[in-house]
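Listed next as structure tokens is one chain, alone, in the form predicted on its own.
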Amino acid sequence: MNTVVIREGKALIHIPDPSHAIQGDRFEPAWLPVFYNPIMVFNRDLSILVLDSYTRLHAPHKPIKAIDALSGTGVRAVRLALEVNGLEYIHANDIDPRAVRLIESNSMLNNVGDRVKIHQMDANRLLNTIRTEYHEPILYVDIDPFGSPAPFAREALYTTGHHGLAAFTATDLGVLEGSKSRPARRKYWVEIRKTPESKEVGLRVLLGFLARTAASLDKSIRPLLSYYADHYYRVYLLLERGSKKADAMLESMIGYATYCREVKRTFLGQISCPRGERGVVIGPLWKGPLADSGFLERLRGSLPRFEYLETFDRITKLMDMLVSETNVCTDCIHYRIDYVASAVSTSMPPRERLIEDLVALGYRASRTHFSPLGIRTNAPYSIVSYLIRKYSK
């Protein structure tokens, strides 16, 4: 296997020669003999920031033992070992022997061989082995598959210790957003359909699935950060043990949404639609906060120490956006104003003007990272639709 050396973060990384995955103007990472996706640098950069902040806030006196269960080239594991203070060591794993050789090479290249423990196993077997045979207190587990994290969710959540952090990436957005209802039922135990706000609905479906899986293990989750970017979802969950906490989470944070076709709007909760139609019920899903406001402020405050990150500017913009969204409301779904305008038979108003007028009326409102045509507000549908109709006149 021919390789080239690239720099990502503070690490030098051997990756398969990218020329083997180029056809015309298209680069397809799945064509590489060992998977490496340059688009996911943003994902990996942000994981450095999150784990560093987590160790300082939630485990300041604990040496962190971690698992990267689906390592590929080992880029994430090597970078975490190199760039996160407080990380004692990380298990890097892949079932492909070619990937394992690259992980070994990259660990030696960056002088972190003593902090990266390398395995060649099925991911679930590794997680089970570390929990049942090694009995290691694992405080960080990262699941970054090509596709759905569902097959790895139970073992990952089981292996993550009390007050530990579990991170999941999902790239099967067609399933989570409602375009493929049957796979959604099989993989995530949910009834869903495509809606204007499907980007947020899909993230809530993923969180709901992970919450219910954790509850089956007598654990509860609290999303410290969850977001949509490019072609994937990414969530970071703080876990706590206890059946009572799991029961309380299920009761307060798991529910349903209702899609009302005539007004082209999805509402959290099983409600009567504004025009009296029978809505489409979606769920179960997560109806609570998508992020922790205190942790977001912590992330934003630590940004100056990470100016070297390649995607620093993009991370800064996302943090600012998520803080604004969280301050608006934690239990509402964003509005797609183009669809609301269509439902009231008028043209779409300027987004910033709509936000300003909602604030002037005493409501909270902001942009949303889910869509450039969306806003997040605690204003009811009647007010939002009234303002949109008003602009058309």
Ligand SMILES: C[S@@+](CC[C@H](N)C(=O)[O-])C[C@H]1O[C@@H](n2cnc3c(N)ncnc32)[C@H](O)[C@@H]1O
Given for the second form:
Amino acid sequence: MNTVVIREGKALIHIPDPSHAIQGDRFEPAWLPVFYNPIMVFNRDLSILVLDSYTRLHAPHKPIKAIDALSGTGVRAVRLALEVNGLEYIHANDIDPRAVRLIESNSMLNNVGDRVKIHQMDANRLLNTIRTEYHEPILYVDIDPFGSPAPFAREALYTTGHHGLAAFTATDLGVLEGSKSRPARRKYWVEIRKTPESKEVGLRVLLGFLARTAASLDKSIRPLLSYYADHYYRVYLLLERGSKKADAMLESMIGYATYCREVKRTFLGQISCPRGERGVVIGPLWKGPLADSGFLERLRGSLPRFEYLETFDRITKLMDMLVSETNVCTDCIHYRIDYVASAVSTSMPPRERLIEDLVALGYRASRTHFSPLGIRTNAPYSIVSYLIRKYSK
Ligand SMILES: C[S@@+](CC[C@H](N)C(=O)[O-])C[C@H]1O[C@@H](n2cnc3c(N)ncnc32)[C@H](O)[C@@H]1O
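Previous: the form predicted on its own; requested now: the form predicted together with the named molecule:
Now the complete complex, all chains and molecules, led by this one.
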């Protein structure tokens, strides 16, 4: 395999020659002999930031042991070993022998060979083996698959230790957002359809599935950070053992949403639709906070240490947005104001003015990272639709 060396974060990384993945104007990372997607630098940069804050907060006195179960070139494992203080070692794994050869050369190139333990096996088998045979408490597990993380969720959640962090990427957005109801039923055990706020509904479906899988293992989850970007979702979950906490989580955080076609709006909960129609019930899904506000503030506070990251500006913007969204409400779905406007037969309202007017009325309101056409507010539908109608007059 021809390779080139690139720099990502503090690491130098051998990746397959990108010309293998170009056809005409199109670059498709999946065509590379070993997968490497430059767009995912943002995802990997953020994992450095998150793990740094997590190790300072939850494991300040004991260096943590981690698993990167689907490593590809090993870029994430090598970077975590290089850039996160407090990481004792990380298991890097891929089922593909060509990937494993790249992980080996990348850990040598960056002098982290003693802290990156390399395996070539099925990810579930690796997780199971480490849990049942190594007897080492694992406090960070990263699942970054092609498509859905569902096949790896149970072993990953099982293997992540008490107060450990499990991170999942999902790129099967069509399924999670409700465009493909059969795979959604199969993979995530939900009834779902596409709605205007599908980007957020999909993230809540993913979290709901992971929470229910954790509960089946007598564990509970708390999302420290979860977000949508580019073509994927990413979630970081703090895990706790204990059946009582798992029961409490299921009771308070898992529920349903209702999509009301006539007003083009999805409401959290099983509600009566504003115009009296019978709503479409979606779920089960996560109805709790998408992030932990204290942890978000910590991440934001740590940013000055990470100015070297290539995606620093984008991370800063996302952090600011998530902090303001979390301050607005943690158990509401954002409004797609273009859809609300169309349901009241008017045109797209001025977004900033709508936010200002809601705040003037005593509600909380902000933009949302889910959509440039969305706002998050704790104001009820009647107020939002009233204001939107008023602008057209
Ligand atoms: C999306 S890529 C990983 C990208 C990598 N984490 C990164 O940040 O560049 C998914 C990887 O999973 C590997 N893979 C697929 N199925 C697997 C399995 N069952 N067990 C282990 N690895 C697997 C593929 O060979 C591929 O390298």
